[in-house]
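Take a look at this single chain in structure tokens; it is the form predicted alone.
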Amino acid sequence: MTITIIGAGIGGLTLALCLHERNVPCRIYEAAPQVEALGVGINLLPHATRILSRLGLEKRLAEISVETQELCFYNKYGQFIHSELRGRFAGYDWPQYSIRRGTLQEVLCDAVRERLGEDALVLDHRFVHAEQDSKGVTAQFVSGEDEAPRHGAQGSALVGCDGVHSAVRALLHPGDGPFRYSGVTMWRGVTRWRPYLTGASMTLVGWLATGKMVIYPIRHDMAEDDCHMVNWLCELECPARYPDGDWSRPGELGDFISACEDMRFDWLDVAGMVKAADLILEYPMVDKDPLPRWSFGRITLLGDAAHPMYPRGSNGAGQAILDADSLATQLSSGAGPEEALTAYESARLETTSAVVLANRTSPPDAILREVFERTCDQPFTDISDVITPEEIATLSEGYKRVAGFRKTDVNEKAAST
């Protein structure tokens, strides 16, 4: 059994370091001619390090990100709310980590062509059809500005790594549909800036009627001036004006400016690091209706391109990285091509669909939008008299269980395993 994998983001390489694992031979074919360490921050959390970890990643990535220690909610005015800690800090067997989305992707890739050859990642070739029979997949690929046609790949099973985007998804369901647009538009960016709070504090900061801020540092090692490279996005709720889920679509500070402009707080200028930025981009929060499957006979999809969500909770890439071990599972537990997708769709497709769908309704930052509500927009004197202990508790409960990564399921699965 050879797998065809279309893709090598961060869903792609994980599956091919979790089949390498279990000794089922596979290959990445990328569209890119290179892969360059593009994008802002993610986060991981411990249901995703763990299975990182498991595929011996665990100290190099604490070499390049930080670990985050805990997760902050303040109001507009820069009013304490909330915190809990984050990861180890809060029991886990696995820690929490802040890392820039093209750095994990470098990691990745780097194992990919130690563990499987340099020709397991094969670039320039973008995915443009398939057909399948009893025996396998073909996959029809083209190459450069002129989409030359390449060699055809031959495999038991092809899955569809390829994003949100993905040409993939577009086959298996031609009539998708446009993206969804949820009504907020995000500036994202990254800043040299010196640390605040603990220097590894993930902070929201709210004012739900328009938008939030999101503030975390992903980098501690920086040269100048003991500065930390520090992640940041601004929400607004807008008309869209690039609809296409476009990541790396450049941002303009005049856009979105206004918004922070008054965040001046004794623990943080936001203002003052936002204008500092060496980087802006702007992106649309879209989504897409989950699918009813995504398994046709010997195709598959896999992360973004099987379930494309608002970038909020940060869960996109662990989902991801979820599904990559589920599938891995799967192929190698002796079953056939198509019943091992069939079992790997059904142990994960509900449970993707539900946070997508929690993503829209109920996401961490609903604490936000609680104080909001009930303050009516206006500074407090005391956080308890607005919410209780247990009525916060709840809500980031909540979420943590529909995402699968609640304390004990995180480290009885480890356990386990």
Ligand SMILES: Cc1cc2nc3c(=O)[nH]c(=O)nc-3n(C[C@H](O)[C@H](O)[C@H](O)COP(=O)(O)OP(=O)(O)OC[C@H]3O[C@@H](n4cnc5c(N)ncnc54)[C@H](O)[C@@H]3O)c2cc1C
The other form holds:
Amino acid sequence: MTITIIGAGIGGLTLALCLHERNVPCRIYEAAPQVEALGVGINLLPHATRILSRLGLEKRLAEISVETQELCFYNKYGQFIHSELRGRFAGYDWPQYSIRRGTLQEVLCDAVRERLGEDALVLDHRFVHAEQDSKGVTAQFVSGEDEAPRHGAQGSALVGCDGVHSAVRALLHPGDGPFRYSGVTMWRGVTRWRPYLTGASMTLVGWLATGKMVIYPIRHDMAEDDCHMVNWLCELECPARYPDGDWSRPGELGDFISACEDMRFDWLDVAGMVKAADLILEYPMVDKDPLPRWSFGRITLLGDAAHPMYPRGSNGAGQAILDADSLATQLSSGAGPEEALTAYESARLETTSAVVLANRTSPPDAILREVFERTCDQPFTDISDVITPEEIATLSEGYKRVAGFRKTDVNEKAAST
Ligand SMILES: Cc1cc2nc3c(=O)[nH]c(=O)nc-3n(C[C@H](O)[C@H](O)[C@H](O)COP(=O)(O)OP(=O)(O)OC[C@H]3O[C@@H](n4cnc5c(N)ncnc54)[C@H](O)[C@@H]3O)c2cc1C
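Now the other one: the form predicted together with the named molecule, given that the block above is the form predicted alone.
Then the entire complex follows, led off by the chain already shown.
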């Protein structure tokens, strides 16, 4: 049985490593001519780092990321609302990492080439079509601007890990609609900046109507001038500007700086940090309604191709990694490919659909929404008059339960395959 994987993003590369761990042959076909370190920061929660650690990647990831210590909430006046420990600092058996997306992709890519061989990753192959029969699946590819046809690939099963613009999803669901715009646009960037708070704090400030910031360091090793690489996002309610979901669209400071111009706190000069950015990108917060089905015979979907979700709650990459582990388990179970893909869908579709919906209505930053609404966006005198610790715990634990990363749930899972 050889598995054809479409897309060398976080999900596709992790799937290849999980299959290799279980002695299932596979090959990845990637549209890009080379794997470039694209994207800014993401967070990996312990439910995902558990799997990456089992794959032997923890030491490398620890070297090139920041082990997140706490998640803190402030209003736009810089008043402290709440903080909670994260990852190992909170008693999980596995860490939470804040990391540059492209760096994570490179680590996974190196591991694939090292373990599966150079031939396992085929670049410059954009998937365009697949046909299946009782014996297997044949995938068709093109390359370059002239879309020259490439040799097809034969496999026992094909997995679409080709992200938010998935061609495999379009093949399986030809009537699939456009993205659903949340009403929020995100400007994302990275800045070399001095450490703030613990030096490993993920910080959420303000709320969407007037501007919300998400800030966390993703790299420590810039010791020569005592700087971190700090990732930040400004999320702002506004009409749809470019609702096409292009992760690499450049952003303009002037389009959003007014939202954080007054955020100059004694613990961080947010506006100053944003203005000093090395890179600014713009991305609409978009998703799609959950699909009723991913698996059609020998073809299935994984990661963003299966369940594009709002990138809040640190679950986009994490759920793709959980999908990969689940699918590899099924494909190595001894069942035929069609049965394995059906079992994978049963294990993962309902869970990830719940995360897509929770990211719309009750993500972890709902704590900020509650404070914003209850104070009518004014400063408060005492936070306990606004929201109780029990209410905060309910919001926080509720999201962890849906997304599958409550401490007891993660720690109880054995680290073995
Ligand atoms: C360039 C880029 C930058 C990103 N930056 C961020 C970020 O800063 N923050 C964040 O939270 N998330 C970001 N993401 C999304 C994040 O990587 C995913 O949400 C998450 O990791 C799930 O991974 P995935 O493997 O499902 O999809 P992705 O990581 O998006 O990987 C999809 C892969 O499929 C390839 N592909 C697409 N179409 C085809 C095709 N027809 N044939 C073959 N290959 C194809 C793509 O080139 C890509 O390598 C980014 C994604 C991309 C592609």
